[in-house]
Each structure stands twice: as C-alpha cells, then as structure tokens.
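Just one chain is shown here, as structure tokens, and it is the form predicted alone.
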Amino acid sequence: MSHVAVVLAAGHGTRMKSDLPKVLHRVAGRPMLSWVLDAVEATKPDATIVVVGHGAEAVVESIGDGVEYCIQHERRGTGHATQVALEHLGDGTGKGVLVVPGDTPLITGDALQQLVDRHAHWESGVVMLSAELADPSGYGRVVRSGGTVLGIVEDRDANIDQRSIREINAGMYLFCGDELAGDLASLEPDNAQGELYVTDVVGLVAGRGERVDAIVVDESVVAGINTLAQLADANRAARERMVGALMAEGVTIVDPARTYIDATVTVERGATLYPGCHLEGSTIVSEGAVVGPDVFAVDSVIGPGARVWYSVLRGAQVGGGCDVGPYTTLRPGTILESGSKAGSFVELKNTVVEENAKVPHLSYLGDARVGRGANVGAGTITCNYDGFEKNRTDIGEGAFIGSDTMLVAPVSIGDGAVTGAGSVITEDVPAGALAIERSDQTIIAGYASRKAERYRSQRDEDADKER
C-alpha cells in the first residue's frame, strides 16, 4: 500500500517560553521541522502535508519544495490536526497515512521505514513506534495485555498502575487511511486536556480486534522537544551523530564533545578540528586544513592546508596554505588568497589579501586590496570611512607598509612602494617610491635631569607648606 505523510507542526510550544514557533527552533543549525521532513521524505510518500497553526506564516516560509501545508485554525489536539490534514488530502484516505510530530528532530528515515515495511501488506490495523524509558513521566503509555497492544493512555489520564508502565508512545504511526477518517470522526474530547487525541484511534482499532503493532526503538531516535533543556539535549545528540560520521570519513576531531558543527557545514577528509570549533552556516573546511582551538566560522571557506586558530570568520574566504590567527577577525567580503597571512590581532573587512601577502599583526584593513607579496607593518590602519562614505585603499604588489602607517582612503600605494613608519598617507604613492610623513625629530640635551630636578623642588616646597 502506498502512503501519504502528515506532519503535525501546529503547536505553540509554550514550555519553550519563546515567541518562535517550536518547530522552527534550531537543531545543529536547521529548524527541527526540516529534520523531520527529511526523515519523512526518505520513506518516499506520495504526498507530505504539514499541519501548521501557531506562527503559520513563519513555518510555511521555512518549508521547501514538494511539501504542502494546511492550517489548523482551531487547535483542538492531534486528532483534530490529523482530521484537518485528511480533509486537505481529499482522496488521500485510500492510502496508508504516516503521522509524525514535527518536534522530533532526531527521528531517522530508517526508523520510519520500519513502519512502512511492517504495514505494507496489511489491509487494516496500525503500526506505531514506541520506546522504553527509565523515567516515562509526561509521556503517553503503551498499554498491553500479553504482549498485544490494547491502546495508549496519556500521562495526565493514566491511573497509578498505568503510570508504572515504562513503554511510551513515540507519536508516530502508520494508519489505514480508509479507516482513519471514520475513527477520527468518532473521537470524543473526554480527557484532561479536553482535546481530540490521535492516540485514541489506536484503542479503537485494537477494540475491533484488528492488529496493532508497536515497534520499540531507541529513545534517542524519537525524543520530542518541549523545553529548551530538551532542545539542548537534541543539539548534543545531533552533533554526536555528525561528528561520528565525520570521523568515520577521515576527519580528525581532537575532542568531539567540544566541537560544534552545523549540519549545513562541509568538512573534508583529512581536515583536523581542535576543541572549541564552532562551524556554522555554509562553512567549508577543506582537506588538510587545521582549524582551532577556539574558532568561530560562519558562512566561510577555509582552504586546503590552511591553519586557522583562535579566530572569528564571518563570510570570509581563506585560501590554501594561509595562516590566520591567533585573535584574528575576518569580516564579510574578506578574501585571503593562497599562502597569505592575517596574524595576531588583525581585523579585515571587505579586503582582498593576494597571494603570499602578509598582514602579520595589530592592523585593521577595511575596503582594501593588498597586492601579491606585499607586507603590512604592525599597527597599520586604513582610514576607510570619512563620516559619509566608505573609501578604498589599494596596496600594490611587493609594497612595504611601515609600522603604524595611517592610510587615509581613497589612496593608492604603487607596486614596490614603501611608507615610512608612523606616516599618515593622504596622497597616492607612485610605484617604487618612499613616502614619509612626519616632523623632524628634535633632541633637547639634559631635558630628563632638569625635569627631575623641577619635580623634586616642587615636592620639597609642597612639603614645607604642609608643615
């Protein structure tokens, strides 16, 4: 039997204490809903319907191609949400219906495929996922008799004996669509929440003597997110999966517990990550690169064999064999070409540092080009903002910028040109020329001893006055 999928994503998530819809909270850099949709799509449904409610516009915006949505305007529980989805599907009730909550980001396609495979040859009945917990508090319990599933009772509605059951409902089912529509229509809100529970359908099916199977899976796969603490746990689990997969592919990760990688990041075989790496967005770490300790990189590229440590990269490109850090900030638009260097306490913004050029330490360059093989001395600053506009600085190939040079943009330093240390350069410097801007040095002999004598005399005079 072919199937359609219903993803329940209408909840408010009040326990998250956040204005953001619960299913849009991020796990390893992606909304938790996107993880669920990936797992669902792995089962190859004929259609996927996402039921939205709270924050519907924001949730819909995050849904990719190939997914439909419908709105649960009046949120009356999971049973009502599933009804809304079936009404949207129209003729979809002639198929199996896979129902999955949108707040279970650790669910895998393999786990959901078990439901599809087990249900494949049935004409009626239900297959569901369950897990055994040491502390099942807060979860619906799977009630069995002699191993046969009789139904599900929610935690708030359970009696003392039922609350001792450790097998919990994971909220993931595969129903027969023809039966599901009728069963949902017969639900009554006679429970502590006053809602229509899709879980009650399991009891209706079992009560007719039809087959109900509960496939027990590891609790980590079906963990739901209701609090920020559970969100942190899910992030930790997702990172562990990704880090394990990367190490299996040949990435050296020195301390997996202190390495934080988004699912959207690419780390190539042969790279090494030291503790404290936070890699986010579309970041790429190339083969042979060494990153960390303590690097934050978002939407950045770190080239083959590059070394980046104790640094922050935002929208930057670091070429092969580059050396970055420590304590370097590369802001958006920065490009380091192969073999170049941005050293300690350097900040670069919208700046291209060409091949083998160096900005070794204690400099700020904004809206600039540093030509191939050029060297920028310590303390150099491009004065790129005149109070109204950002202006560019161009440093030619092989140029040598003396320490503590102020380059007042717009300004151009020619190929092979030199600036004297401590200069304020306001005009273009021709290729091969030396530019110096400073006053003549004046030497006053005996100044230090005379100053000391004046100080002692004043001190003695003040002391006499006090007496």
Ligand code: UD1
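Since this is a predicted model, take the numbers as computed values, not measurements. Just so we're on the same page, rigid core means the largest C-alpha set that superposes within 1.5 Å between forms. Residue numbers count along the first chain shown, from 1. Compared with the form predicted together with the ligand:
- Once the rigid core is overlaid between the two forms, A452 counts among the residues whose Cα shifts by 2 Å or more.
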Contents of the next structure:
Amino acid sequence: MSHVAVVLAAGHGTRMKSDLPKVLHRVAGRPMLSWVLDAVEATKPDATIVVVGHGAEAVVESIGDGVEYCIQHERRGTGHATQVALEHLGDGTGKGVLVVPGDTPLITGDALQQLVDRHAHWESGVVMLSAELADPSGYGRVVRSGGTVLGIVEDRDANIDQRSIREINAGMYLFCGDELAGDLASLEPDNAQGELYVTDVVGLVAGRGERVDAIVVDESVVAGINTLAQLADANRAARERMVGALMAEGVTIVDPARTYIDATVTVERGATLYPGCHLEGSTIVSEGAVVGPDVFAVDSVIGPGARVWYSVLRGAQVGGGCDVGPYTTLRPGTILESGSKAGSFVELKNTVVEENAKVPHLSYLGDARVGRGANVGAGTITCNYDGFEKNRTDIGEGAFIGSDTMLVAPVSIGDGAVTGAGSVITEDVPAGALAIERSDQTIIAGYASRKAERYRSQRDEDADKER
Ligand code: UD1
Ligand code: MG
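Okay, that is the form predicted alone; can I get the form predicted together with the ligand now?
Zooming out: every chain and molecule, the one shown earlier first.
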C-alpha cells in the first residue's frame, strides 16, 4: 500500500518560551522540521502535508516549496491537526497515512521506513515507533498487556503504575487512511489538556481487536523537543553524528565534544579541526587545512593546507596555504589568495590580498586590493570611510607599506612603491616611488643632560627658598 505523510508542525511550542515557532529552532544549523522532512521524504510518500498554525508564515518561508501545507487555525491537539491534514488530502483514503511530529529532529529515514515496510500489506491496524528510555518522563507511554499494545497514555493523564512504564510513544505512526478519518472524528478531549489526541486512535484500533505493532527503535532517534534544554541535548546528539561521520571519512577532530559543525558545512578528508571550531552555513574546509583552536567561520571557504586559528571569518575566502590568525577578523568580501597572510589583530573587509602578499600585524584594510607579494607594515590602516562614502585603496604588486601608514582613500600605491613609516598618504604614489609624509627629524646634541641639569638646579633653588 502506498502512503502519504502528515507532519504536525502547528503547535505553539509553549514550553520553549520563545517567539520563534518551535519547529524552526535549529539543530546543527537547520530547522528541526527540515530534519524531520528529510526522514519523511526518504520513505518516498506520494505526498507530504505539513500542518502549520502558530507562526505559519515563518514556517512556510523557511521550509519553502517541495511539500504541501495546510493550516490548523486553532490548536486543538495532535488528533485535530491530523484531521485537518486528512481534510486537506480529501482522497487520502485507500493509502497508508504516516504521521510524524515536527519536533523530533533526530528521526531517521531508516526508522520511518520500518513503519512503512511493516504496514505494507495491512488492510487495517496501526504500526507505531516506540523506545525504551531510562527517563521516560514527559512522553506518552505504551500500555501493553502480555506484549499486546492496548493504547497510549499521556504522561499527564497516566496513573502511578503507568508512569513507571519505560516504553515511550515516539509520536510516529502508520495508520490505514480508510479507518483514520472515522477514528479521528470519534476522538473526545477528555484528558488533562482538553485536546484531541492522535494517540487515542491507537487505543481505538486496539479496542476493535485490530493489530497494533509498536516497533522499538533506538532511543537516539526518537527525542521529542519540547524545551530549550532538550534542544541542546538534540544538538549534542546531532553533533556527535556529524563529527562521527567526518572522522570516518578521514577528518582529524581533536576533541569531538568541543567541535561544532552545522550540517550545511563541508569538511574534506585530511583536514584537522582543533577544539573550539564553530563552522556554520556554507563553510568549506579543504583538504589538509588546519583550523582552530577557536575559529568561528560562517559562509567561508578555507583552502587546502591553510592554517587558521583563533579567528572569526564571515563570508571570507582563504586560499590554499594561507596563514590566518591569531586574533584575525575576516569580514564579507575578503579574499586571501594562495600563500597570503593575515596575521594577529588584523581586520579585513571587502579586501583582496593577492598571492603571497602579507598583512602580518595590527591592521585594518577595507575596500582594498593588496597586490601580489606586497607587504603591509604593522599598524597600517586604510581610512576608507570619509563619513559619507566608502572609498577604495589599491596597493600594487610588490609594494612595501611602511609601518603605521594611514592610507586615506581613495588612493593608489603603484607597483613596487614604498611608503615611509608613520606617513599619512593622501595622494597616489607612482610605481617604484617612495612617499613619505612626516616632518624631518631634528637632532639636538646634549639636550638630555642639559635638561636634567636645569631641573636639578631649579629644585635646589626652590628648596633654599622654603628654608
Ligand atoms: C506527543 C505525543 C506523546 C509522544 C510525544 C513524542 C500526543 C497527544 N502526545 O507529545 O505521546 O510521546 O509527542 O515526542 O500526541 N501539534 C500541532 N497541533 C496541535 C498540537 C500539536 O500541529 O494542536 C504539533 C506540534 O507542533 C508538534 C507535534 O504536534 O510538532 C507534537 O505536539 P507536542 O505538543 O510536542 O506533543 P508532546 O507533548 O511532545
Ligand atoms: Mg513534542
């Protein structure tokens, strides 16, 4: 029997204490709901309906096309949400209906496929996923008698004996579409929350003597996220998966527990990550690069064999063999070509540092080009903002910018030109020239001892007067 999928994502997520719709909270850099949808899509449903309600617009915008949406205008429980989806489907009967909550980001396609496979030739009955948890509190419990599933009781509605049951309901089911609509219609909100519970359908089906199977899966895939503490746990678990997969592919990760990699990031084999790496967005770490300790990189590329440590990279490209850090900020539009360097306390924005050029210490360069092989002395700054506009600085190939040069943009320094240390450069410098802008040095011989002598005699005179 083919199946359609219904993903429940309309709830408030009240227990998250957050304005962001619960299913958009991120696990490894992606909304929880995206992880759930990946697992659902892996079972190849004929259609996927996402039930949205609270923050519907934000959810639709974040998830985008590729699924169908329907709106649950009032949050009347998981049973009601499922009912809304069936009404939207209209012809959902005759197929299996896979129901999955949107707040279980660790679920896998393999686990859901077990539901589909088990239910494949059933004409009636339900298959659900369960797990044995050391701490089952908060979850619905699977009530069995002699191994047969009788139904599900919610934590809040459970009596003391039922609370001690450690087998929990993962919230994922494969129902027969033909039966489901009728069963949902007969639900009553006679529970602690006054809601229509989809879990009660399981009891109805079992009560009719139809087959109900609960497939016990590993606890690592079932976590339902209702609080920020549970979200942090899920992130830790997702991280372990990701880091484990990378190590299996040949990435050296010095301390997996202190390495934070979004699922959207690529790390190539042969790279090494020291502790404190936070790699986010579309970041790519290439083969042989050594990153960290303590690097935050978002939407950035780190080239083969590059070395980056104690630094922040946002929308930056670091070429092969480059050297970045410690304490370097590379802001959007920064391109370090191969073999170049951005050293300690250097901030670069929208700046291209061409091959083998060096910006080794204490500089700010914005809206600039540093020509191939040029050297930018310590303390050099591009004065790129005149209070109204951002202006460009162009430094030619092989130029030598003296320490503490202020490059007042727009300005260009020719190939092979030199600027004197401490100069404020306001005019273009021709290729090969020296530009120096500071007063001539004056030498006054014997000044220091004469000054000391003057001081001492004045002091003695003053002391005499006081006596
Ligand atoms: C639910 C199950 C519980 C199970 C647990 C697994 C019920 C009654 N309980 O509890 O047995 O152990 O999941 O994680 O189903 N939603 C809607 N509309 C609503 C209410 C909820 O779309 O009116 C959505 C939520 O956005 C969420 C999902 O349904 O994604 C589950 O709701 P939630 O409130 O998290 O249920 P739990 O208390 O976790
Ligand atoms: Mg939940």
